[in-house]
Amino acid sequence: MTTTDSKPAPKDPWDLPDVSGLVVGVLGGTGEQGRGLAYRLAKAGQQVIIGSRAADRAQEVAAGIGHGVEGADNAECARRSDIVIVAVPWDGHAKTLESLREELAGKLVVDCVNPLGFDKKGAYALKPEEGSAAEQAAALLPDSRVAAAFHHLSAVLLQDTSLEEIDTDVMVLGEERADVELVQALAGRIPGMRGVFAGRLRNAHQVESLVANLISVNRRYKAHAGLRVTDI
């Protein structure tokens, strides 16, 4: 009698976890990108808390978003959330994360910050000492799990209440497959959107940098361009 070793079937990359019960915090949720993400996720049924340096400002913006979105100061937003999206301006990125290291410990932190500069020729990518905004976040938050996603989304489209779907893919980067799949699933909660694994954090720089190219596309074609990955 002979036996053969049978390997388990490979995991379906589109078999993603249920994230509907997780609380999502958005640091920088009073800004255009953060506000748009909060609106889309909350409209999809996610419990969302937006954070700001001033709780009253966050509460005011949250009331305007509706769909059950709450507002709090950044520390409370971080403490109460299961997944925290970082959507703060690049020039405040390091300082914000340093101040929330304790509150973000043990959390899945999703960085969507794009380090960019602007001059008379347009937008151009900056390269942080750590390599990328996401890698800076990982260095500043040693007790958190850091992923990167949501870089290429138009704040205008996210906030457009006449649009039922956002036609785009979301590049998701991270070190642990389970964390990446949580973020992919979160992106997939938004109609028309799909989360796609795009590598480890060491590959975040070119994903963040591509926003400079999209800004050029948008200016030339008067558009709000996103990305689609083909053949998957």
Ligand SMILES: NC(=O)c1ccc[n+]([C@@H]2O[C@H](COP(=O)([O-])OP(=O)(O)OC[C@H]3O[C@@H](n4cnc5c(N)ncnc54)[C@H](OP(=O)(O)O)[C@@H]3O)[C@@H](O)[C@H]2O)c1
Second form
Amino acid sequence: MTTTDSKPAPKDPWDLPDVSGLVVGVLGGTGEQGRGLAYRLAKAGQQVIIGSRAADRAQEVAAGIGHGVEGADNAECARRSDIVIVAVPWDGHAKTLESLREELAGKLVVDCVNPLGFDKKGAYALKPEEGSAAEQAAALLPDSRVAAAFHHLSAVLLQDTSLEEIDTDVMVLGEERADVELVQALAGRIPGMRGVFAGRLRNAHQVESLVANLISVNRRYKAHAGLRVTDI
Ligand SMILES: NC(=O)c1ccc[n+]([C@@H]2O[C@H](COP(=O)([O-])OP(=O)(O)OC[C@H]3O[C@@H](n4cnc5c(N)ncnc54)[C@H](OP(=O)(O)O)[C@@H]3O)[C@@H](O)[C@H]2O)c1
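Please give the corresponding structure for the form predicted in complex with this ligand, as opposed to the form predicted alone shown earlier.
Expanding to the full complex; the earlier chain stays at the top.
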């Protein structure tokens, strides 16, 4: 008698879901990073709503971005979106998320916040009590699904309308494979980018901190450096 191996074939890690129908919100979307991400995602065909502490500011910035981007206050932005990118400064991170706990319940929240300090030696990584900004988000938002991504992008390149492609990988961290894959797929909508799984949220601190190294690179080489993960 022969037995057949009933193990399912391993899943292709590049077989990612279709996210084209999902609404993406960007908290703090009037800022450098938020504007850049909103522009790139909307240009790729995603429906995007940028959030602000002031709705009129968001509407004004959204009109400037074009490509159908809408503006709203952060609460409405969170409420109307399926995936919500957090792009506020580290200083306002905890307070912003605490105030939006209800609106963010059930949503996939993608944190791109890099807790950094600056002194005369340059940029350095801060050490959040929870381990990282992403883990702080997860602690503050028990009813949301939290992932982390988009830390290593240059807002300057994102906003440069003369560039058709952004040559970089995006490290994506999270607890649930399905959520991580949604964010990988979202990153992959931007020409030139790949979303690469890079571990659980307990490893977000290194990814957030690496931005201090990239800032050092950028200063020395007058660049807007990105990252590529090789051999995948
Ligand atoms: N810049 C980059 O290249 C880059 C790259 C990767 C990741 N990031 C991360 O993305 C986040 C945003 O960076 P950024 O350069 O875009 O910052 P930013 O331009 O200084 O701020 C983004 C927006 O956040 C809102 N904001 C400012 N202070 C706030 C506070 N205390 N509480 C709540 N909202 C506040 C403001 O919008 P309103 O006044 O309209 O509310 C502002 O336009 C940071 O955490 C950064 O680490 C930045």
